Amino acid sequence: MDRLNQAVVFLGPPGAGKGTQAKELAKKYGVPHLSTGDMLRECIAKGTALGLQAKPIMERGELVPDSLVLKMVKQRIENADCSFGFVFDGFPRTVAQAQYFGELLKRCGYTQPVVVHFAIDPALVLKRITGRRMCKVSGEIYNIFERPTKVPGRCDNDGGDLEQRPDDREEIVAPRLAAYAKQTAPLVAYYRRLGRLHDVDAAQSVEEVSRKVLEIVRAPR
């Protein structure tokens, strides 16, 4: 297997298909997935004294704080199964973690993450938004409009009920994407000024999306 030995991050609004992507160039490579929002609800439903503190700003469509999603990446990080690379999917989300991450990678051996752009319309992000569905039982991701399951509310693997995360509701996708464009948006103008950003067509087939991924990933630094 071809060693990832870098960090990649995934940056574009909600509903984009980093996570899609994500897993699947984690699983490709064997270097972990990481998704702060994963990490996040994690903690919420262990009961974890930082979900605790996450839970109430999660359900209001906000970000989390730096000091809360900093302190969970730098532990993370640090672990043994990071060590060929990683793959970072909606982190960072503001300039200023953008920095501290960059700093904590030069600690940790790694030079600038390669950073790949999501780029996609506004209202094709709503759709797909709202229409995303998650199984109770596997955690598989569908969409009733982009990719419905075979019988309505019910995972094609393993029948178990499908469900929409609270996050995912229409009411709270306003305030998620207003809270993007003010504070992660400008991270595209920071990574493009640091020569990491390479952009993508998030619009475009998920094998596409795929292969264009590849050939940013594997190009020679």
Ligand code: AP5
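Because the structure is predicted, anything quoted here is derived from the model rather than measured. We call the rigid core the largest set of C-alpha positions that still match within 1.5 Å between the two forms. Numbering follows the first chain given and starts at 1. What changes on going to the form predicted together with BIS(adenosine)-5'-pentaphosphate (AP5):
A displacement of 2 angstroms or greater separates the C-alpha positions of S138 between these two forms, with the rigid core held in common. Relative to the superposed core, K150 undergoes a Cα shift of 2 Å or more between these two forms.
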Contents of the next structure:
Amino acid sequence: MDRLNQAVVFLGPPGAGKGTQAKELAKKYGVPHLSTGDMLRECIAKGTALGLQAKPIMERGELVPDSLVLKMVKQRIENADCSFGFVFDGFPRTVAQAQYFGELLKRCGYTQPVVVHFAIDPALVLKRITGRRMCKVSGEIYNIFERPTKVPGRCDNDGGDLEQRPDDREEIVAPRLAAYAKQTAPLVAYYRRLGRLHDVDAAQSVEEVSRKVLEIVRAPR
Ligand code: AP5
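Having seen the form predicted on its own, can you show the form predicted together with BIS(adenosine)-5'-pentaphosphate (AP5)?
Below is the entire complex, every chain and molecule, led by the chain shown above.
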């Protein structure tokens, strides 16, 4: 198996396909797939203090404050399993998060991340978001329109129940997209200036996006 040995970040609007691709790439390289969204949802499910703070914010489609997210990320990437690289989806999401992340990476012996920008027209993500269903057991991602399960409501891999995320309701999509445009989209210019940004047309098929992502990650640098 090839070694990743770098931090890869998937940046893009809600529903662009970051989680779908991050799971696949991390599996290919045998490294952790990290997602601040998943970490926060786990805190909510466990009823931790952080989960209690994050829940109403996420349900409104807003970003959780940097201070809470950064503490959680620091603990996670200092874990030994991140020593051979990792794939981050949904982080960093603000310029302050990106600056802190850069410092943290330096301390862990990494360069700035390879950033894959999932570029897509916001009008296209509504169907992807409202159609998304996730397995309660494995977190496998499906879509009732684009990637339906063989048996409705049941995961193809383990038969687990499928659920819809509370923030995937249609009325929460607009505030999520607005938060992206205001707070996260400036990271495109930030990482482009650092020479670390690579664009992918995220409106293409899952297979085509995977191919492009792999090409970027494998390119010598
Ligand atoms: P988070 O969980 O990170 O969600 P997100 O960024 O809004 O992204 P999504 O998970 O909605 O989409 P995705 O791009 O991963 O798409 P997916 O692959 O699932 O964040 C949730 C909330 O947590 C935030 O709103 C915020 O409150 C908080 N939060 C998280 N991180 C934070 C941070 N760093 N700072 C502050 N707050 C934070 O695909 C979507 C659907 O499309 C699926 O059904 C899939 O099957 C389908 N699909 C995927 N690819 C394709 C394709 N190529 N063609 C057709 N269909 C496709």
